[in-house]
Each structure stands twice: as C-alpha cells, then as structure tokens.
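The data below hold one chain only, encoded as structure tokens and taken in the form predicted alone.
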Amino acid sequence: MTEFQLFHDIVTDPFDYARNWKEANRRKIVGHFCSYTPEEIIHAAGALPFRIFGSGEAISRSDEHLQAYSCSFVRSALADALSGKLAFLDGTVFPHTCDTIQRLSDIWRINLTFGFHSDIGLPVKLDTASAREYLKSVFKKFKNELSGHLDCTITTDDLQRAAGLYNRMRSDMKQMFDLRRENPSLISSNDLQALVKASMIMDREVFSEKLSAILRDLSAIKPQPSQSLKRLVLSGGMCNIPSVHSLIEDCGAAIVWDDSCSGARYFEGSIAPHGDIIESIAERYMDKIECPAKHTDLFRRGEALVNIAKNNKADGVIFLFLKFCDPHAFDYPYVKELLVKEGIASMLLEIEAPLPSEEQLKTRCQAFLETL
C-alpha cells in the first residue's frame, strides 16, 4: 500500500532519514539495541531513540573484534559503527540483555569515540518485589544520567507527554495487528512489519500522527472473505531481514500475529498516567510478557505463546531465531513441548543474515505448511 511507503523508505536507510531529522530539528540521537531500552525517558529528554537493527553491509569489519559464531544482528551493528555510518549518534544505551549485547557494550565503549556511552543494569529475575524496586531506582538512575549526557532537563511533565506519546502509539499498533488477524488480506505482513520497525527509528510524533491516519482509513474498510490461507504466528527474537515475511506468505500462508521483539513484544502494555511517572514507566517493562533473556517462571513465556496461538486461530507457529541466538535457542525445548500438547504444530527456522538460498527457505516452509 503506498500509504506505508514512508515506513519502507525509512526502514530502507535509516541512516540517511536519521542524519536528515537531526539536521532539520537540531536535536540528539541516542541509539539503543534493545526493546528493553526506557524509550519514553529519551524521548522525555528531547532525543530521539533509534533502535540499531544493523544493514548487514561489510559485516566483516567486526570480525576484528567478535567471534564468527556471535549472531549477525550484533556483528552487523558493530560493522556499521565501525565504519562510520552511525556518527550521526550522540550517545548508545545497552540494557542489560544478552551475553552478546553486554560484551559488545564492552567493545564498543573501547573502540568508538563519538557520543556518550550508557549501560543499564536491569534485573534478570522479574517477579520479586526486590526487582521491581530495583528497576524503578535503574530508570530514576538512568533518568538523571541522561540529563547530564545531553545537558538537559527532564520534568515531570516531560515524561508524562511521553508517556502519553507511547500509549497512543502502542494502543493504534496492537489495533493495526488485530486488523491484520481479522482480515490479513487488509495489510501485508511485510507493511506491517516495515510500519513496526519504523516507530523504532523515526520522530515519535510524526509516525503516530501517520498510524492513526493510516489506521482510520483502514478501519473503515468493510472486511473481505477470507481466502483459504494457513495461519501462522511468527515467535522470535529481533528479525533484521525483512524479506522473510513476503517470503513465507508467498508460500500461502498469513501471519496473523508476530510474537518477537520488532513485532509485539515492543508495543505490549500500556503505562499507568498515574503516580510517580518513572515507576510507572518501570511497572509496564516489567509486566510485558519478557523475552528470553529475562525470567519470571518456568512456563510464562511458553503459556504465553501457546495463548497467542489459539487467540489468533493459528494452524501453526513458526519460529524465527537468528543464529547464535543463545537464549531463544535456550527456551526452545521447552516452549515445543507446550506447543505439541496443545496440539499446535510448529517449526523452527534459523536465519541470518545475509539470507541463505531464498528457494531452500520456501521449500521448508512448502513442506511445512502442507502439514498443516
């Protein structure tokens, strides 16, 4: 639809958009790599936060620095630091995620000079009162260090318009996928995940005024009958190849939900607008369904997926991990399991990028939906 191709364009070269917005609005870029990352506080400050996917361009400039059996997101960003392209950044926050992340932290601080350098030391553990505690005394932490970094004041009131900023978007986001699970000829998976990955890059404000327009229009649409299509939820980690979605829908299936951190885990939950703004920002991060580099029990995250499935009416799951990717690979087993006992199919395919044979990708997914 040409109304997304502003997102595409974006998701294209974020580079080339982020060097422009900073020079039209003389303002600081802080980029981030994970979903984790306090957006609404850099926002709040009067920055703009640019999650880092990495361009996948000259990934070997990072071989210097990290083992080839790192996953290809991280090498990739490091790639682009190394080589200039992210110089347009005024400083880089890495929460405390996966093993990789924390030791590229260590890299880049060693090996890049431009902009300031941020860690935030979340909690692993999520369900004690200890670490709900912790978080909220993390985020008032990183709250004032970001204020020295980008020589600013943050108020309450700026925190509330961003708290606000982040609700609406979040709300219209998880609206745009139950369209798309209602009628999935209405909008391509490959728009939505393109729309996603942009409210990751681009001004907050101009992409939420541009969802809720796109939104509106959509929602006046009358639904079409459904074709007979295979139903499919996407679960995963971060997905930096974009390609992947038009490829498996082209083999006759829908994604009808994405369970991964650049599909919905990045738009679940909403802040409460009451209270001490900072713990509230901190109560939503630590009541979203976490992703497997974080833990609350046992079998959360494998319930969790196993109700997006039947919510979604889905005749299979398709997990979608990037190679070297410990954690996910880690919860894996497990998550199967609950899966084959509710009886729900699934298959796991394990990418990186660049894309091995476009064609051997197809006939897994040929394969795999004739099961279905």
Second form
Amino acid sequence: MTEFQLFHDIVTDPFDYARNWKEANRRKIVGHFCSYTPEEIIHAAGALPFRIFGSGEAISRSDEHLQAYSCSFVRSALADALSGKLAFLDGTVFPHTCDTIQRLSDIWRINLTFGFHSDIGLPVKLDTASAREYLKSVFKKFKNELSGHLDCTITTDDLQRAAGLYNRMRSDMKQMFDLRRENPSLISSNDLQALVKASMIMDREVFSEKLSAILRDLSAIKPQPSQSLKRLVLSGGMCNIPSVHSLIEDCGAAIVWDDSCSGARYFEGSIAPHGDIIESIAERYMDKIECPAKHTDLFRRGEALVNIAKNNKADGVIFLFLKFCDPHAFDYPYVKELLVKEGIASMLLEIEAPLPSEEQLKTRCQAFLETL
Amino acid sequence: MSNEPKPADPEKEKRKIKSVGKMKEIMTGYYIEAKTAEQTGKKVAWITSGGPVEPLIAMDVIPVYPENHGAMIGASKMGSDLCEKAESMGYARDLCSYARADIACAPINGGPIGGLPKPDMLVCCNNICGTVLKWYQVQARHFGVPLFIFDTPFCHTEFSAEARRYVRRQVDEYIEFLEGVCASKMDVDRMHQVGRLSLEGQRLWQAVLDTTMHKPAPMSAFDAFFHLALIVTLRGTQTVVDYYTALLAEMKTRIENRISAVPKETYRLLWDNLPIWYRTRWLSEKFAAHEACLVADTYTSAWCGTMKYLDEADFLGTMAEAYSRIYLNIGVDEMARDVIAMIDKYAADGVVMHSNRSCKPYSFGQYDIKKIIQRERDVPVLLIEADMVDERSFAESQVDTRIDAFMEVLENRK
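For comparison with the form predicted alone, produce the structure of the form predicted together with the partner chain.
Everything in the complex follows now, all chains and molecules, and the chain you saw is the first one.
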C-alpha cells in the first residue's frame, strides 16, 4: 500500500531519516534500545527518541568487544555505533533489561564518545509497592538528568502533552492491529511492522498525523468476505527482520496479532491523565504485560498469550525468538505447555540477523501450517 | 606384584592440603541435614550463590544452593547428559548450563546426589545475573513454593540513593517473607550474631586467599575453587569461622615449610570467571607442567569483595549495599580496576580468562577488560572459550595448544 511507503523508507534507512530530521529541525536525538525507555520524557524534552534496531551490516565490527554468543541485535547495534552510523545521536539511554544489554551499556560507555550516556536502573520486579515506588523515583531521576544533558527544562505541561500524544499513537496503533485482526487482507503484516517500527524512529507528531489519516481511510473500507487463511499469532522479543513477516504470510497465513516488543507490547496500555504525570507514565510501564526479563506473576505472560491466541481466533502461535535471547528461551517451555493445554499449536523459530536460509524457514512454516 | 598398592608418592603427599578431609566431612553433614529436613521439621530455602543467606541462618532455615549443585554436576562430569535432558524439555542449548542441569534434575531427582532436597521457599538475588530470575521462576512453578526476589539494581557507575532506599526496604520485606513462611519471628540478637560470624568468615576467607601473595603460593585457585564451598553455603555460622581458621593456619605452616601448590613455581597467573568444573584437574596439571600456578582468581574472591561496605554493628542495614556492589553487579571498567589491583597484589605474570558461554554478565566485557589490562599493566592475557558445566563446549586440543602458546609468550618475557 502506497501510504505505507514512507514507513518502509524510514525503516530501511533510519540513519538517513534521523540525520535529515536533525538538520531540518535543529533538535536533538536520543538513542535507546528497549520498549521500557520512557520515550514520553525524551519527547517532552524536545528531543527525538530513536530506537536502535541494529542495521545488521558489518556486524563483525563488534567482534573485538563481544563474543559470538551475544545476540545479533546487540552485536549489530554496537557495530553500527562503532562504524559511525549513529554519530548523529546526542546521547544514548540504556534501561536495564537483560544481562547482554547491561554489558552493552558498559562497552558503549567505555568505547564510544558521542553524546551523553544514561543508565536507567529499572527494577526487575514490578509487583511490589517498593519496586513500584523505586521505578517512579528512577523515572524522576532520569527526567532531571535528561534536562541536564540536553540543557533544557522539562515542564509538567511538556510531559502532559507528550503523554497525550503517546496515548493517541498507541491507541491508533492498537486500532490498526484490531482492523487487521478483523480483516487480514486489508493490511499486510509487512506494512504494519514497518509502521510500528517507524513509530519508534519518526518525528512523533508527524507520525501521529499520518497514522490517524491512514486509520481514517482504512476504517472506511467495508470488510471483505474472509479468506480461508490460517490465523497466526507471533510472539517474541524484538523482530529486526522485516522479511520474516512476508515470508510467513507468503506461506498462506495471516498474522492476526504480534505480541512482541516491536509489536503490540510496544503500544499496549495508556497513561492515566490524572495525578503526578511522571508517576502516571511509570504506571503504564509497570502495568503492561511484562518483558520476560522482568517479573510480576509466575504465569502472567503465558496466560496473556493464551488469551491473545483465543481472542484473535488464532489457529496457531509462532514463537519468533532471537538466538541467544535468554529471557524468552527460559519462558518458552511453560508458555508452550499452557498453549498445549488449550489445544493451541505452536512452533519455535529461532532467528538471527542476517537470516540464515529463507527456504529452510519457508519449509518449516509450510509444514507447520499443514498441521493446523 | 602389580596388585599391591603403590606406595604413596611422598612429594605429592606433602603437597596435599590436609583440611580437605574436614571440608568433605562438613559438606557431607550439611547435605545429609538438608536431605533429611523433612524428618527434622527444618525449613529448606533454595538461594542464589550471591544471595543474602544470613537471615536464613538466623531463622534456622537450611540454605541450599542450586549453583553449588550445578558445580557438583559439572565436576562429576554429568553436565552434558543433564543439559541434553533439559534441551529435550524445551530449554535452548544456549541457556546457562547450571540452570539447564538443575532444571533437568528436579523432576527426576537426578544428578550426583539424587536431586536437591525439596525447597519450602526460593530466594533469588539478581546481583549475579538475570538468568537466576528465570531459573527460579521455573523452579517456583515446578515446586509450587513462594519465591522472594531480592532485587539489586545494577551499579554501572554508582549505587544511587534511589537504589539504596529500594534495596534497604527489601531487607525488611525479606525478613517479613521469612517470618511468614517459617511462622516465627526473627531473633534480633541471633541475627546480630550471624552477621558478626558472616563478616568474620569473610575476613578469614580473604586471609586464606591472601596467603598466595607469598612466593611460592601455598595454594592455587584450583584449591580455592574447592575450599570456597563453605563461604558460599554456610556463611554466618561458627563452622565456617572454625574451618577457615584451621585452613589459614595450615597455609601459614605450608609457607613456613616452603610447601608450594605447584613444584618450582615460576609463573604466577590470575584466573577470571567460573571454573571449568569438568576439567579442573586437567587444567591444574596442564599449568603445573608449565611451572605455572594460578595464584588468584576473580571468582572465589567475590564472596569477600564487599566487606568494606559492611558494618558489623548494623549488618542488616549495610548488607543492602554490600550485596548490590558485588563483582558481577558493577561496570566493566570497575571490574577491570579490580583485576588490575589483583595483578598487583598477587604479582601476576599473566591472566587467563575463561570466556564462559553459560555466563553472559561475567563474559561480555572480558575483551574490554583484556584491553584495559594490557594498556595499564602490559600483562599477557589468554582467553579460553569453554563452558562451566557443558563439556560439549570444550575443545581440549584447542585449549591445550592455546595454553602452550600463551606459556611460550610468558617464557620469552622472563
């Protein structure tokens, strides 16, 4: 769809977009790695929050800092930084997630000199009063640090406006997902993936306007009679390989939901408009279905996925994991077992950038679809 | 003739550390007590190796260490089989081999001691890695027992005021949790005593490790890997204090009698990361053949590395900081400073780093530490690719060749 071309262009070369944006707007850009980065605070500071995905180019540049058993996302992000691709950044923010990102932060701080470096020491548990209070204090600390780094003041009004904008974007993205669920032929998953990823790179105001317009147009289209496509849910961490979505759909399936941190887990939830605004922002991060590197309840993630599969009338689930992603790999057996109990079939695809053999993946997808 | 027992090699006998027998006795007694806890009515808590064990001791709860279990599995060369079993349960081969081996043992009472005693509770402190959180979640689902997470935010460059408040509050929450599971109140005086004994044990363990500053070293890191078990498992008890007091005396006697760990010690090396449990003897003999002694390591010293933050008079109050700032919960540059301080302290000629597939927080950053060491101290560094428990990730001939080449470099520098 031509409306999505802009998003594809940005996702294909986010560095070019960022450099041009910076020159045109004379504003600052803050890089980060995780769906737990309080982007609203960065936006309120007048800077562009830029999610680093790793281009997958010249990954070997990171070999002198990271062993081969580090995930390809982290190796790729470091390679981009070392090769100067990210030189436009005015700073980088590292929210605490997994052991690998934790060490990437150290390696980044020691070896790279552009911009400021900020660690956000998130708690790993989100289910106790003291952890919740701590997370709020961490976000407040980050706000103060950021205004120092960017030499600006961040007012309550700035934060309120940012929260409003993010609520709008997130709700619109959810509506896009809902539309696809009802009518998979309306939007290709490849387009939708580009849209969600572009939402983490683009000027947020511009993005929000484009998204609203597309949503208006698509909502006006009458649902088509449903095709006999197998309905699949994707689940995993960050997907950095857009061709995977096309590859799965080309096998004759419709992806009806994407439970990943570059999918629905990025836009889930909204910020309550009342009370201390930073605390409201923090509460959204605490209440959404957690990343497996965090803890709330022993069964919450698995049960959430079962519900997603049921609510979306899915025929099956594909776990799309980055190789060497420990938090997801540890959860896999129990989550799969919960799905089995509900009679929901699943398949695990372990991926790594660059994608090894498309043919092999296709064969596995086709075989899986035939069993459904 | 050949059936007659060979006379003991007096040279080898002389070098054997006599305390080993006592240590085995204590550990056997400890495991028997833990395995019979159901009959004696004592509670059992599984706890991570870097976790705050002192409140458990004060509450008369028996602490059990799945990581120690992992080490035993590795040392008894059962690692690959159990790891494969975990893989057949759906756990990826890239996951920590301690976790895989322990997870595989739980449902079948497998492993060298027929499985660990069943826990009444799990205590997980993430100051060593994020992996333990996932591992303990798995076991909490398996055993259906309460899980307490002692969350120690990572100290990249600082232990923030916010983190200090958060961890300190968790000390109180931890005690409330224990009082709930045990249905009894903590005895404050007893806790005070346990804190004092813990610190005393740590001081003695550091003193034992420090004896290797002497040339030649009376013990090696391979000995430390063995004698470490007590400071990990029974920290806070009189048993530990007594044992290390005796071990320290033995080391001092060895120094007086010029008994060294390695005959003709010529090269002094530092070890980094966990041991390669299934090859400790092979590695020990390999280095000894080159007249090299691993005089110190970053691993065994982790259990006494944060004494500077502890105050005996306020153990509970100060342990928040001590448990948050242990070796694996600090930035790579601070780790490099610690390694350099050890190189100086123990007069090391080289550093051997185990790049351990199973331990990402320990291994990622090693390449940078290596560079910092070489920049600051001009000391050769060897990297060995392996895994602490899963033998499938160990290529003996490759490691063999790399050690020979490394030792040649050291020989040329002398």
